[in-house]
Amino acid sequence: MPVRTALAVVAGKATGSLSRLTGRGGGTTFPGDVARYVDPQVLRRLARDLKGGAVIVTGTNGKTTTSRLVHAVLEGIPARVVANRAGANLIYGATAAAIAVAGVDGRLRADWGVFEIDEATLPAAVDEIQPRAVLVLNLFRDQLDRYGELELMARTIQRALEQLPEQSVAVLNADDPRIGELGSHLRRKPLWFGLDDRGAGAQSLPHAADARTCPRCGATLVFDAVYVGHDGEYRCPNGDFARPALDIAGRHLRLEGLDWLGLNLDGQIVEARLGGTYNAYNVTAAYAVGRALGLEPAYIAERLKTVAAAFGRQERFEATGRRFTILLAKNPTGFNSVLRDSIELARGKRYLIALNDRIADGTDVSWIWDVDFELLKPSVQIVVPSGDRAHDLAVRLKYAGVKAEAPQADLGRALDRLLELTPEGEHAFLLCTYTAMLDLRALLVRRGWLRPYWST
């Protein structure tokens, strides 16, 4: 191993320790910046030490949860697994994760890697990590001010998949029309997964759906079932395009609140301590990765039972005699999914909703007008708008006919107001965009209610 790589590892480790000691963060990104400055090839060289190989997880929604599921599957082999579990999903975050488990000799102390990677970063990550498998979850409209339209993201992902080593496999969500199209052009057949349970799906697309037309002839797609956003069973009325045949199909979906789900994956009963149809996709995807890597169905199912929700994603805790669930939503599809499931499955009645507009969220918040906040109107009792754009959110809620508390940009005051309005023994939901979720968790850590996210 080159001396430069060993020096990069030492520099990265020192940066991470300093970051945590000074309280400036968890050392989930900046150590990667420093290490790559010392040796731009540090991640490429460390990844070569992975005897089993690496799995990359990408897509708009579900990366952190699905990566955690895949991590659990591989860890039980048994194996030492390196992962960017804190959700720092740019190339610097993946590098920082590798640095954290590398020795000062510049060698990686792991057998497998599981890296969640931002869609725009995927080509660079594939080039440097040379993964055994790349999992693509979905493509929903998200942060248009940074990434542009879905077609641009689809081309970026397709370009990355075309760079995969010969022995690698692409594991793709067949239920997403944009992914179905890009996968059909790959040189090697991907492993297709999806849901096959029309009883669990809607019969029409939501008004804010992002993929409505055939990518080949432009005709309006026919959906026989819609599961999440525009993901479902689709076909072109002209016969030009249709959902690919499923290699891994999720059937007989059962949901119990936001606490549990079960489904049949090609004859294997799989259960998880997660809720909602969107998590059924995450579980199916993780199972498909396990099968792509040659693991036995019963073993994969047993490992998936052990996984709890990732930080900020259906994370549950109790404090002041009340129960709380943190829900992350970053775009219209995510918001609509967690709103619907928390109301219909978990009977949610009390909410703090926090909206931020920082770089990591996307600075354009006009997308909130595509969120079905009208779902809150019939049964929800309390809504406290908060975050940097609390007043924009309050206006949207007013137009939805939802009676909300006065907007409170300060998260601490908003949380205190929610506590005032939530009786002891009751359940409240904290629904946040990405940086608002990080701010809220930091507040909860200071109050002693949660541990820092990098230690979960």
Given for the second form:
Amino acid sequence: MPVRTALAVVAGKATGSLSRLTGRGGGTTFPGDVARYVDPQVLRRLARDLKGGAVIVTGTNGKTTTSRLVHAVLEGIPARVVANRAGANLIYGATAAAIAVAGVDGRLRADWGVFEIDEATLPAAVDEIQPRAVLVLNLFRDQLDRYGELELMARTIQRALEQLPEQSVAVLNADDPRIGELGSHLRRKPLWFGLDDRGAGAQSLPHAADARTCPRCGATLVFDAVYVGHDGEYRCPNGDFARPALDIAGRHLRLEGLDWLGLNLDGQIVEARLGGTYNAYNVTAAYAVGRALGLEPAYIAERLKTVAAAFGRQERFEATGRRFTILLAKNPTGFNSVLRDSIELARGKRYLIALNDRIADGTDVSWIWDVDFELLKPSVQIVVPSGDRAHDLAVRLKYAGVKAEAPQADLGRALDRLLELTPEGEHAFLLCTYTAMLDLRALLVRRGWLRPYWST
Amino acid sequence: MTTFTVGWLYPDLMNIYGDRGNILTLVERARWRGFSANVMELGKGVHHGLEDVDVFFFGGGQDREQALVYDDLLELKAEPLTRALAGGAALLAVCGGYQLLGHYYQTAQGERFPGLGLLDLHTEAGARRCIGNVVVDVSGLGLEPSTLIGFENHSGRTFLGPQLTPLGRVMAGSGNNGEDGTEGVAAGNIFGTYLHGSLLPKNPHLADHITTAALQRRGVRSLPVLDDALELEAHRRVRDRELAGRR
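Switch from the form predicted on its own, shown above, to the form predicted together with the partner chain and output its structure.
After this comes the whole thing, all chains and molecules, with the earlier chain placed first.
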């Protein structure tokens, strides 16, 4: 182990402590920047110390929750697991996580790594981390201003998977047409997972669906079931392309509230303390990773039961005699999922919806016109539009026929308005884009309603 | 009058960037005014009744989808669309749809793809992508407010022929090509632009301008006034923020 790596670890650790001491938050990425400046190879060298190996989780939606599930599965082996838990999913965040559990001798004190990685960062992460498994969850329309088109993203992911080490496995969502396509080009067969429960699926695609056409002949794909976004059971009407045969199939899906789901994964009953169809995908995906690593079905199921939602994602708390649930949604597919689930599974009637347009949210808010806010119309009682683009959101709600409160850009005032309109004992939902969720959470911490995320 | 009809070209393939907001705005505003309104979806293949369409909308697509509609557009849509426009219907084309109104699109390699040739304009691939909020001065159209706001995300550079009038001049953002300060095109009943965001919800004055243009042939001279306070407040906030950022 070169001295330079040890120096990088020390420099990174010092940065992290300083950041926490000065009240600048958890120091989830900055220590990574500093350490990589001292030794650009620091993550590559530290990752080699992982005796078990590493799992990389990527895709548009569900990275953080699924990483937590995989983390729980590996931790029970038992093993010491390093993970970038706070949603810091660029290479700096992964580096910072590794440094946090490294000793001043420059050695990593962990057996396994679980890294959630932004799609665009995947090639670099695969190269440096040399993972045992890469999980690709889904590819939805998201922040076109930052990432470019879906097609470009699919090619980036395919390029990364082609560079996987010989013994490693790609664990792919067969239900996503673009992933089905990119996976079928790989030299080594991936492990395909998906849902197989037509009763739980819809029959038509939502407005936000992207991957609609056959990659071979261009015909419009036929969906026998749609589960989330454009993920489902699809086939080309000319027989040129279809969902790959599932290695791990999720059947008999049961959803109860936003708290619980159960499904049958090839004979193994799996339950989780998570709600909604999109979490059924996350659970199936984590189970598939466990199987890819050779773990026993009953053991994986036991571990998956232990996981609660990640911060800001179906995070619930009680304050002022009212119940609240924070729902994170970053793109049309995610938004449609949390809207539908909160209405159908939790009978949601009161909402604060916060839309920001900062870099991490995507600076283009056009996507709200692809969200089916019309879902709120029949049953909703209160909607307070908030965030930097509260007024855009209010216009969107107006054209959806949803009666909303006056837009209130300031989150604190919007929250006060929601409180005024929500009687004690009732349940309100706080739907936020990424930076709005961070701001709202900070506000809730200041009010003493929540603990800061680095202490959860 | 009978029914106000919006013809949406390739709704499943050319619908990137929330283009549905433009359709919703045209349709809902007509309904709020007491018209019946419907959307005619004009996907690939032969369609009848294009002569009943009042406003056509042609949005942008990802490269892959744009390639899929290309032949269909030139072979099956060009002729009936041209006829409907000659009969007084209006057309709003955004981004990829806007580029296809012109003579051709020239790729970075110099390859030229012919467009509909409805207007004397052409587009060339640019090296840098123009991304961000845009404010356009459209005082030439006589609209109140005199600005349009939207979001652009394109690498094509569009150049207008000498006889064409741009939709407006950019106050913030790149517009047609980032060089001559123009944005979009306004040629009779045909409107082209790079602005999405979506364009019409936060620019209700433009939505009404296009609707009025299309309804001339039905003898409608002016539209009942709607309460646009919310839309115009959203408009003003983005405009002020973007213009403040320029100083």
